[in-house]
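Next comes just one chain, in C-alpha cells: the form predicted on its own.
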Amino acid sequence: MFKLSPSFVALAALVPFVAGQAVQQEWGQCGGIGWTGATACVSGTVCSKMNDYYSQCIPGSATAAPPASVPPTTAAPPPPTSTAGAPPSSATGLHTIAKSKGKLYFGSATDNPELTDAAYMAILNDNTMFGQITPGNSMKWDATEPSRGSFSWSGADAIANLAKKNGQLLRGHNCVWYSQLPSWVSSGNFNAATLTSIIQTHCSTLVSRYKGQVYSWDVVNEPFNDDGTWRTDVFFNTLGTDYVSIALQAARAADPAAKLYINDYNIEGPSAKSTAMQNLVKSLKQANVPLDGIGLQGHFIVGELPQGLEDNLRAFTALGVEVAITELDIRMTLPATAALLAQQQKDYQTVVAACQAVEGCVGVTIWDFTDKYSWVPQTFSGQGEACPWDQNLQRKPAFQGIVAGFGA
C-alpha cells in the first residue's frame, strides 16, 4: 500500500517551492474536497478542476490562480457541465503515459449497447486516452455461435470494427468459458471426440475471423476454483484438463501471430489459485503447446488488494510468458465518501504501478472506464463506483492513481 510520509523532509524533497510557495508539479492533484496539499501548479500547467474531488495540474498557457481546495459536503455533486465527456487533449491520454513508460497499451472494455452514447464515445474514441478496448460480451460463445455451426458477427464486428477505425489495439475475449454458454454446448452430452471438434471449429472460426486485427485473445477464461482445483464444467467433465491444451492449439493454428492467454481473477497475488495457474503454465510450456501471456482480471474491492501483486507478476514471467491486467476495477460498499475514493485512488496506484515495474506486464485494461457502465452493481448488491470515470462521465480521484501508479 502507499503510504504518505509524516516527514516533512521527505515532502520538501518530493514537491518543488517557488518564491517560498509549494507548487504542484505536472500531472500532480492541486485540489478538490480533503485536498490539504498545494494548489499552485509548476510554470507552465494550469490547475483544472476535472471534478469536485480532483483537480489536476495540467499542460497549459492559462495563468488563472488555481481554485482552491473544494471544502468537505454531504451535499450531492453538482450536475455535469456541458464539457462532460469531452475527449481530453493527448498531453492527458492514460495510453499515452503508459506508451511513454515503456507499456504497449492503457485499455477499456466496452460493450455494444454502451456504442449509441455519443458523450461516453467521446472519451472511448480517444486513443490516446485508451489505446486498447476488449469486447466485453460480443465476442463469448453464446453472442458469436449460439446455435451450432450458425455464427453470428454482428456484435463483435462492431467492436472489431471500432478499434480499427480508432487505431485502437483489440483484445479478443473470449474462445473457451464455462459461463455464457449456449445451451447446445453447456447440455448437449457430447462425447470426448465430438467436444473436442467443437472446441477447435468455435475457436478456430472465431479467430480466423479477427485474423491480424486482434493482439491477444483470451482462449481459455477462468479454468480454476479459488482453492486451486480445476472449475468443473461440461469442457472438463468430459475431457479433463485436455480441453485447454485443444484450444489454444486450434487458436494458434486460426491465427498465428496473436497472442494466446489464459484469463483468471483471484490469481494476481501468491495463492492456491495462482500457483495452480503457474503449474498449469509450466505443465504446458514443458508440452510445447502454444501459451504466450497469463491475464490476471483485477477485480478488486478498495482497502483489501493481494499482498505480493509485483512479486507474484514476476513469477509468471519467470515462466516465459508476458503478463497484463485484464479487468481491472476496484468496487467500494456504497454510498461512495471521500475516504473511499482516496483510497480507491492508491489503490489503483498500487496495481498499475506493480504492472509499471514488471517489464514481462504489457498492459493495462479496466473493466470499462466508467460507473455508468460497470457491472458492479448488478452482481454485487450494495457495491459500485469501481471506475475511474463516474456515472457522469467525470473522473475521479482513480485517475489519478492511475497517471501516478505509471510513475508520470
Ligand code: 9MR
Given for the second form:
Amino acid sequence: MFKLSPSFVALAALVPFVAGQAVQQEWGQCGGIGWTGATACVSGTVCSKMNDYYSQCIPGSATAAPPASVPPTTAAPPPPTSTAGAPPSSATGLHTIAKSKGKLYFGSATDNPELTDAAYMAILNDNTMFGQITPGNSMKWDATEPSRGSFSWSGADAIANLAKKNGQLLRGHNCVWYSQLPSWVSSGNFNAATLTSIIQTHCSTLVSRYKGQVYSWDVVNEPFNDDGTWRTDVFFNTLGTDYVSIALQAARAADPAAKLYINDYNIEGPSAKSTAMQNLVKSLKQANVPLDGIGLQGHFIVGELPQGLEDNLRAFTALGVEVAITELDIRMTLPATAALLAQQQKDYQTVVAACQAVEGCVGVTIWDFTDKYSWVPQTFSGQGEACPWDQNLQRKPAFQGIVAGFGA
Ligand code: 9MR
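Condition change, the form predicted on its own to the form predicted in complex with this ligand:
Starting with the chain above, the whole complex follows.
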C-alpha cells in the first residue's frame, strides 16, 4: 500500500516530467480545489475525479474515441436523467445527498480494528456514502508519540492511506487532549517552557505528516468542563489557557491549508460550556490566533437532544468560524424498541437538519456508522444502538432520519 512519509511533500519533487509537463504517479493526487500540483497522470493511469477536492491517478486509460470508420449511432439518445427534484433512491449515498444539498461531506469515524472486516469495509469504502473519515483513535497522542520524540505512524497511516485511496476527506483527530495521553506527558512534571516545546513538537510533527491531505484538524480536544470552567489537565495546569494558542500556531505552521478546529461535547445547544467556547473563539480571534472551526461532537441520548441546536450553531458561525458535527451518535437504554428506534430516527433528522440549515456548518460525521464498532456499550453500561447501522450492518430507521435531515 502507498505509504505516506513525513516528507510527503518532498515527493512532489520526484514527480516525473513528460514533454515538459509534470505528471503524477499512480494513486497520486491530480486535481481538486486548492490543488496546485501535477494534473496529468503517468501512462497507464487516468486522472479520475473523486470529489471536488480530490482527483486521483487510477490505473486504466482514458476512454478511447470511437474509430472514425464507425458510423455515428442513429439510435435516439436516452432521455435525460435529470434528478433535480427527484427523491433520492435507497441507493443514494449520504455523502452524495449532503453534497447535493451544499454541504462539504457526510462522514464516519473508523479505525484499524475495523479494517479487516470485509462487509464493513464494503460500506465504508463507498465514497458516495462517506465522503470523509476520521480515525477514532489512531492519531491520538498515545498512538502517535508513545514516548518522547519517538513517533509511530502505522495505525494513523492506515487511515490516511484509506482516505486517499477512497477519495475521502480526512479529519485529523487530535493534537492536544487530556485523555489517551501517555504518562510521560501527563506525569512528566515539565516546566512551562519544556511543555510548550513538547506540544509544538507533537503538533507540528503530527500535522506535517499528513500535510496537504487533512481537511480539518481537531487541534485541541475537550478543553472545558461542563460548567464552562477550564479542564484542569496537565496543559492548563502548566500553561494556563496559552496551551491552546501554542497548539494552534504549531498546527498552522505545519499545514497552512488545514482548517484548525477546537472540538468538544455538550456545546451543541446553549449551555455554560457553549458560552465558554464562544468566549474562547472571540478571544482567540481578537488575538489573531489561527482558528477556523468549532467541532460539536454530538454524543446524544435518544429523546434528550438539547434545544436550540440551530441557533447555537449560528452563534458560533457569527463569530467567524465554521462548524461541523464531528462525532454524532444517539444512544438509548437497551433493549431497543420500535418506539426508541423511531425517536432515534427523529433525533438524527433534527441534528442533521440543524447543520443543513446553517450555511457555515460544513458537514456531519457519525462516530462510526455501525453498532458493531460503537464505543457506547463499553462506556455506558446497558446503553447502545447509537449508530444508524445495526450490529449486522443493516440500516436502521436512523438512516432515513439523516436523509430527511438533509431535506432530501
Ligand atoms: O471512539 C473512541 C474510543 O474507541 C476510545 O475508547 C475512547 C477513549 O477515550 O475515545 C473514543 O473517542 C472519543 C473521541 O476521541 C473524543 N470525543 C469522545 C469520543 C468517545 O469517547
